[in-house]
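A single chain, nothing else alongside it, follows as C-alpha cells in the form predicted on its own.
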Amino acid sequence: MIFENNDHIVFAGDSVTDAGSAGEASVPMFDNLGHGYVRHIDSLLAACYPERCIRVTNAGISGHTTRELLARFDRDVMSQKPDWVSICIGINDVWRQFDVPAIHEYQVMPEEYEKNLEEMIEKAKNGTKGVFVLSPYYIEPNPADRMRARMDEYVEICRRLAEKHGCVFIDLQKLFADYCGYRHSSYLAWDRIHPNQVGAALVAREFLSRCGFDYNH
C-alpha cells in the first residue's frame, strides 16, 4: 500500500467531502471527520493496516466552487504539510449554472475551473508525494441529460490535468453510472448529488483500490 506509518492525507473539496465534518480542517477526533467517503477511508485504513499511523485530514467546505477551494488552498491544505493531497472539486461549478442560472456570477465556466484546478495541483504537487484528482459528477445515467453533459466537460478537464500533472485520476462519474447499470441513482443520493452512505462506500473503494489497498493485509 502506497500510505506509510505517520502519512498524512488532506481531502479537499465540497459538500461530498465535508458530508457534516467538524468544519474546516477536521482532524479524525471526536467523530469531526464528517460521514461521507473521508470517514469510510480513515476507518479502513485504520481497521486494516493497524500497523501504520496515517492521519486522514477532512478540508472539505459545503457549497465551495474551484473559485473558493483555491482561495483558502494554502491555509487548509498546504499549511496542513499534507503527504499526499486528494482533490475533489467541480459539483457546484456545474450546478450554480442549472439551479441559479441568472445569477452569473456564481457560476465557474469550463475555462476559469481549469485555470483552479491546474493551480491547486500545481500547488499540491508541491513537496507532497503525490496528488488525487476525484471528478465531479451527476448522478444520472442519460448521458444526454443537460447536466450531465455539461458535467461530463468538467470530468474530462480533471482527466486531461491529471494526465499531465501525473496525478491519480479517479472518474467518480464512470463509477456511479457504472452501479446505475443495475440499481437507480436513488440507491446512492435522492438528490443524484450527495451520496448516502452506500455512495460513500462505493467512492472509498474506488480510491482505495488504485493506492494498492489491501483488506486482508
The other form holds:
There are 8 protein chains.
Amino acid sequence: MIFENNDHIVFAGDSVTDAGSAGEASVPMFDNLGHGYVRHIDSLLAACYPERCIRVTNAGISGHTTRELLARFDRDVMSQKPDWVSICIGINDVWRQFDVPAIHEYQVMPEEYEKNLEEMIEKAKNGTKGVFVLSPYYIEPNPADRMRARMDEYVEICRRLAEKHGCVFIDLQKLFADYCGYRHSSYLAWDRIHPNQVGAALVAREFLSRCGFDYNH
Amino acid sequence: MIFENNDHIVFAGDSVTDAGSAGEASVPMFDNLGHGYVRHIDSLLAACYPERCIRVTNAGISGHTTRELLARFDRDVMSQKPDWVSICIGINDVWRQFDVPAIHEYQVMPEEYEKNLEEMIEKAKNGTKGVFVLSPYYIEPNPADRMRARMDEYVEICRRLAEKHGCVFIDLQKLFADYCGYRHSSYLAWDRIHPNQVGAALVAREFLSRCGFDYNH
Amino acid sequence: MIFENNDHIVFAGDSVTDAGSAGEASVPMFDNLGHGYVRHIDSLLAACYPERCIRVTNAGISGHTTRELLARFDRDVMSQKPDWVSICIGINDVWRQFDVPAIHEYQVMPEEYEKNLEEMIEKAKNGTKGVFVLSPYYIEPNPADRMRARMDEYVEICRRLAEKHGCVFIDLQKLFADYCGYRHSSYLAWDRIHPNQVGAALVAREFLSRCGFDYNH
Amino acid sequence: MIFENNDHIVFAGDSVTDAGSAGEASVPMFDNLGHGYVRHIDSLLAACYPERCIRVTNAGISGHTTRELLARFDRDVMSQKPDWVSICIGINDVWRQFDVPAIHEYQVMPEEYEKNLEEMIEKAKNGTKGVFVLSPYYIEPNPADRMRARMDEYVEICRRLAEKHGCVFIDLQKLFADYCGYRHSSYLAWDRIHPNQVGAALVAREFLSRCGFDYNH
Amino acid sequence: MIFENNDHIVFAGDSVTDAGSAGEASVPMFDNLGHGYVRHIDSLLAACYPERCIRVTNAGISGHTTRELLARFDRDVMSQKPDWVSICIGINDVWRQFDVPAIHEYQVMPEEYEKNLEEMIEKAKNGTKGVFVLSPYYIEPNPADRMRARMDEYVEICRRLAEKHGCVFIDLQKLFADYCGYRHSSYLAWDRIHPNQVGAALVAREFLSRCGFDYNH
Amino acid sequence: MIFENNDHIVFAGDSVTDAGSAGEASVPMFDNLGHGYVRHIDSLLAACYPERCIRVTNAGISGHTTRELLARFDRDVMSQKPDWVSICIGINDVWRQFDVPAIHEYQVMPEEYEKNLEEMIEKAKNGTKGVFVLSPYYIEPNPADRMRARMDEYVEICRRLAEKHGCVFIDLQKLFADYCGYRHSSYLAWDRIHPNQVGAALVAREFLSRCGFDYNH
Amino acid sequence: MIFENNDHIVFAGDSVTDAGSAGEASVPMFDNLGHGYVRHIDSLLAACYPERCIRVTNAGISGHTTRELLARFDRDVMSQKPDWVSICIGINDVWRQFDVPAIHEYQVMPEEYEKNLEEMIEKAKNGTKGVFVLSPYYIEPNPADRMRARMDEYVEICRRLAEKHGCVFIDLQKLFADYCGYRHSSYLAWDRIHPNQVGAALVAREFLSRCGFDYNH
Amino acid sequence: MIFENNDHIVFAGDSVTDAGSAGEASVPMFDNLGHGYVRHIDSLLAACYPERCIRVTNAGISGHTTRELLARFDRDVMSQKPDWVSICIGINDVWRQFDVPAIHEYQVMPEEYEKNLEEMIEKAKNGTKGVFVLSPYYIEPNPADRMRARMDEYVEICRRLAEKHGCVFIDLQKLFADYCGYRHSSYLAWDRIHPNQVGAALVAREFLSRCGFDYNH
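Can you give me the structure for the form predicted in complex with another copy of the chain, which would complement the form predicted on its own we have just seen?
Entire complex below, previous chain first.
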C-alpha cells in the first residue's frame, strides 16, 4: 500500500467531505472526522493496517465552492503538513447555477473553477508525496440532465488538470453512474448529492482501490 | 367559481399535502394548514373571494401510502363532513420501491394501489359535491428514469380511476415535467419530491385553474 | 409584465416585510425570504413566469422605523444593486406613539418620517428602473381610531412623496380597509399589524396588479 | 371587606384568567396562579390583609368557551369547595365567529352561551357565599366594530343572568372602554384581548372595588 | 401625587429590582420591566393615573453590590435622564459575608458601602426632582440573627445618608419585619431575600404611600 | 462497623434525601443516588470499606410528606428487601403550614404525622437489622422562630417514636443548630432546608458516627 | 458469498449492536441502523454487492443482558422473518458483576447465561438459513484481569453452544485482543466495551470474512 | 491540621480536578467547585472544621496537559494569591500517546513534561506555605499494560520533582492500584481515568490524610 508509517493525509472539500465533522481541519479524535467517506477511509486503514500509524484529517466545510476552499487552502490544508492531499470540490460551483439561478455571485463558472482548482493542485503538490483529485459529481445517470451535463464539463476539467499535474484522478461521477445501473439514485442520496453510508463506503472503496489497499491484509 | 359559500374542502394526502401542518385533520386557525399547496389554495381563495366563506382542512400526514391513508380515511376525511374532497397519494407507494428496495412491506404494488385508491374515491363521492384526484409525481423530466417510469404507471391508474368515477383529475406529473422545461428540478425540490414555495404555488394554480378561480376577481 | 429577465427586486421594510427571513438582506435560497408577502411575490413570479429569471431579496428587519432603515439603506438595499426597490416602512414610527407613549425616543414624528423616507426614495431612484412605495397601515376600518387616524397622516406623506418622485404608490391602508368590509380584522391579524398568509396573499396580489402581472400567464 | 378569614375564592375562565398558570385548578404555591388579574388580586389581598388567610385558586384554561368550561366546572371549580366563585367566560365564544368564521363548531351562539352560563351560575351559587360574573370584553372602544357589537350582546346576557341570580356583575367591557379614553387599546393589549400587567391591575382594582377592599388597610 | 405628566423614574438596584427584566436599563415595552416591585409600581401608576404618562425604567442587575452598581451608574441610570431616581442596593454587600465568608473580594464592608452609596446619591440628586433610597433588608424577624444584625448596620447607613441628602428613605427592613408579625418569612421568600409577588406588592405599596398615590384615584 | 458484607440500606425521605436522584428507588449505578447525603454515605462506605460490598438505595422523592411516603412505603422501601432502613421525613409536613398557610390539605398535623411515621417504623422494623430515624429540621438557630418551634414538635415526635421502637434516632435539628454556632445558615442552605454539599457531608458524618464507621479504616 | 438475493439478516444484541439505532428493530431507512458494526456490514454489502438486495435489521437495545434479550426475542427478532440471525450478547451479564457488584439482580450468572443463550439459539435456528454467534468481549489484553477472566468463561459458553448447534462462532474477544498487539485498548474504546468506528470496522470485517464476502467484488 | 484560618488552597489540574466546575478558576459559591475530589475536600474541611474559614478554588480545565496548564498558571493559579497550591497533571500528556497515536502535537513527552511541571512547582513555591503534587494515574492494576507502564514513568518524574522541591507527594497511581485489590477498575471509572464519587472520596481522603485532618474533629 502506498501509505507508509506516520503518513498524514488531508482531505479538502465541501459538505460531502465534511459530513458533520466538528470543525475546519478535524482530527480523528472524539468523532471529529465526520461520518462520510473520510471516516470510512480512516476506519478501514486503521482496521486493516494497524501496524502503520496513518493520520487522517478532514478539511471539508459544507457549502464551499472552489472559491472558498482556495481562500482557506493554506490555513486548513497545507499548514497541516500533509504527506498526501485529496481534493474533492466543485459540486456547489455547479449546483448554485441550477438551484438559485438568479444569484450569480454564488456560482463559479468553468474558467474560474479551472483557475481555482489548478492553484490548489499546485499548492498541494509542493512538498507532498502525492495528490488525489476526486471529481465532483451528480448522482444522476441521465447524461442529458442539464445539471449532470454541466457537471460533466467540470469533471473533464478535473481530469485534465489531474493528468497535467500527475495527480491520481478518481472519477466519482462514473462511480455513481455505474452504481445506478443496479439501484436507483434515491437509494444513495435523496438529493442526488449527499451520499448515505452506502455511498460513503463506495467512495472509500474507490479511493482505496487506487492506493494498493488490501481489505484482507 | 365552483366553490360556494360555506363549502368545506378536505385535502387528503402525504407529506406533500401535510407540509408541516400541526395534526391529522388541521384547520386554518393558528397556522394549522401547513406551508404547502393547501395553505396556498386557502390563502388565494380567502384573498380573492372574501365574500365567500370557504373552509379548508388539511388531512395530510407525512410518509403515508395509500395503505395508511385508507385506514384513516373515515376518521380524518369523511368525518369532517366535506363538500369537496381532494386526494393526492401514491408517492410513497412508489418511492419505497427505490429508496428501501429490500423492505417489501413498506411498498405498495399497483394492484393494491388501485384497490386502495378506488375505495377512497368511492367513500369520497358519497354525499359530496365533487372529488379531485391529484396524481402522484416525481419531479424528474426524464421518462426513462426508473422511478419516474414506475410513477407513470401509478399516474395512469389515477387517471383511469378519476375518469371512471367522474372526478377532476389533475396531472401533477405533467405540471412539474413542463416546468422542468424552464428550470432544473433542483430549483423546485432538492429531493425531487417535496416542492418549495414555488412548487406549492404551481400546484395551487393548477388546482384552482380547474375550479373556475379568477385571480383578479 | 414590467420585470424583465434577470431583474433584481429588493424589498426594504420592517417586520411585515421581514416575516421571519433569516438575515438582513436575504436571498431566495434555503427559505431565506421569510413567509410574508415577499415570499408570495417571489413564488408567484417564479411559478407564472418561469421563462424569466427574476431575483427577489428580502431586506426587512423586525421592529425598524424609518430611522433604522435609513441607517442601513446603503448597506442592505443599494449595495444589492437592485433594478427595482420596494419600500414599506412607517408602522413602527406610529405604533410606538401608542403602545409605549412615554418612550419618546422610540417614536418617529411626521417631519422626521418624511425626511427619512424622502432620503431613502432618492437613494432608491438612483440607477434603478423603478421604486415602489407601499404605505404603512393599521388593519382598523374605523377612521376615528386614534392610531388609525395618525397612521393616515403617514399614509398621506407616503402618497405625496411617491407622486413627487414618480414612484409606484400602493395604498395598503385602503387595501386592508376594503377587505374589512368582508371579514373582521381579527381574521387577518390578531394585532391588526402582522398579516397572516391570507393578508400576505392580499398584499402580493395588490403589488403584482401594479406590475402587469398575469396569473394565467 | 367581604372576604373573611380562610375564605376560598376560585376564579373560573379562559386564557385571560389562566394567564400562564401551571395547571387546571392552580394554587398560590410555586407561581401556579399565573401572571394575570388573579395573581394581582391574590397579591393585593395578601399584602393588604395579612391578618386574614384568604385562599385563591386559578381555574382558567386558555382557549376555553362556555362549552369547555361547563364540561369541567364540577371537577375544576366546585370540587375545590369554594366560598366564592368568579366566572369570566365568553370571549372565545365570540372571537371564533370572527377569526375562524368558517369553523362553526368552534363558535358558541348566544342561546347556547346563555344556557351554559346559567348552568354554571346555578352550580356556583350552591353552598357558596357569593358569585362574581365578570363580563367578556373586546378592548375596542368603537361600538360599531362588528366583533365589539357582537360581544356587547354577550355582555348583556351576562348582566341579565347576574341580576337574575343575585351575582355581583362586573362590566369589564365598560372598564376597558373607559380606559381607552386615555390610552389607545394597543397600550393594554396588542390583540385587544389579553391584557398586559397594566390591564391585569385594572381588572383586579375593579374586582376589589366591589369587595369593600381598602388598599391602605 | 408627586409624579407629574411625562415624569421618568429610574429604579437602580440588584436582583430584587431586576426580577427578570431583560437587560440593563429596561423599558416598559415587551415585558422588559421584570416581575418584581418595579413592575407593580408601573402597573399601578398606569392603571390608576391613566391621564398622566409616567415612564418607568428598570436598571437592576442580579448579583450586584454597590461596587458594581456604582461602576455602571452613569451609563445605566443617569444617562436615562431621569426625573426621579430610586436606589435599592446593599443586600449582596452583606449576603456574601455570610454565604461565602472566605471570599473577601466578593464582600463590601460598611465604609466602602457608605462611600459607594453616597457617591451614587450625589450623582442622582444632580438635575432630578427627587431621590428615593430603599434600604437593603433580610426577611428575618429575629434581630439577633447575625446576618440580620449586620444588615441593620447597612440600613442605618442608608437612613443616615438619605437624611443627610434630603432623599425619601424607605425602610424595607421594617416593612418586612412588620409583615412577619402576620406570616412566616417563608411565605414571602424561601431564601428570605427575593420576595414573591406578595412581597413585590408590599414594596410597591410602601413606595407609593410616600408619593401621595391614591389607589382609588 | 455495624454494616456487614452485602448489607442493603434503603434511605426513605423527601427532597433532602432525593437530591436529584433519577427515580423513585434509585441504585448506585449511573449517578442514580442523587447528590445529597445518601451519595456521601455511599461514597464514604465504599471508599473506606472496600472489602465489604454494601448496597445503598435512594428512595426519596421531592415534596413528599409522611402522607405520600407512607402510601409508597411498601412499593419503594420494603419491596427492596432492605437490611437497614433510614427514614427522614416531616419537613414538608411542617413547611406547608407556613409557606401556603391557606391550603390545608397540603399540611400534615402532628397527630397524623405521628400516626404515619409510626406505621412506617413498624413496617421498617419487620425483618430488618435496624431502623434509623432522622429528624426533620429547619436550619434556623432561633428557637423562637415559629416554623422552627413547630418543627421542634415534630422532632420530639420522632425522638419519642424512635425510642419506643428501638430505632437509632439522629437529631438533625440539633446538628444544624450547632453548626450555626460557627457559620450563618445561609452558608449551608439559602432556603434553610436543602443543604449544599457541606450540609450533606455534615449529615453523612452524623449518620456514620452512629454506625461505628472509621474514616481511617 | 453466502447471502443470496433478498436475504434478510437480523442482528440481535445490546448497545454494541444498537449503537444509536432509533428503535428496537430498526430498518436501513432514515439512518435507523445505528452507527456501529451493523451499519458497517450493511454499507459494505450494499456497496460491494449491489446486484443483490440484502436486507439488514438492527435489533440491539442498549443495556440488555441475555435476560432482557430473551424476553423480546420473538417480538424483535423472529417476528422479522429473518433468513439469518446474528446474536451478540453477554457483555452486560458480566459487566454488572464488576461495576455494580452489590446489585445482584442486575447480574446474570453463567448457568442462566447458558440457558438464556441456548433458548435463543434454538429459536433462531428454526426456519432460518443460519445463525451467527458473536462472543461477548472485554477489550482488555490482560487475561489476568478479573473481568476479562470472567468474560472468558462466557466466551467459552458461547463457543460451546455455537458448536453444539452448528452456528457460525465469531470470537470477538480474540479479535480485539489481537488488535491490542498493535494499539492500546484506549485507541478503540475508552471504556473497553463500546468500539469506535475503527472497532466497528474490525467487527464487520471479521463477520464478513466468515461469509465468503469479497471486498473487490 | 496544617490549614489555618483563612488559608486559601488552589487546585490546578485537568478534567479530574475540574469535574464540571463552571469556569477556569472557580469559587465555592453557586456550585462552582465541580463534583470531583476538590468538592469533597472542600465539603469535608467545612463540615469538620467550621471554626476555620478555609477557602478552596478549583483551577482545573478538562483536556489540559502540562503544556496548557503552564500557559495559564500565572493567570489561573498564582494570581489567586494561594496559601497552598495543589497540582495534579499529566494524564492527558500520556493518554494522547495511546488514544490518538498519530497526532504527535497533542502528546507531551517525558522531558517536556518534567520541564513544564518543574516550572509550575517553582512558581507555586513562591510565597506559599506549601505545594502538593498529585501524581497522574491510570486505574489499571496491571503494570504490564503499556499505558500504565508509560504513566509510571511520569509518576516517577512527579515523585522526583516533589522530593527535590520539598513538596508533598501523593501517589494516586498507588492509591487506585491498591483499591483495585478489592474492586474492579470499572467500579471506579468506566474509562479508568475519571473517577466517580467513590473515587473522588478516595482521592480526598488520601489528600486530607497528609494534612493532619481528623474526620471526628
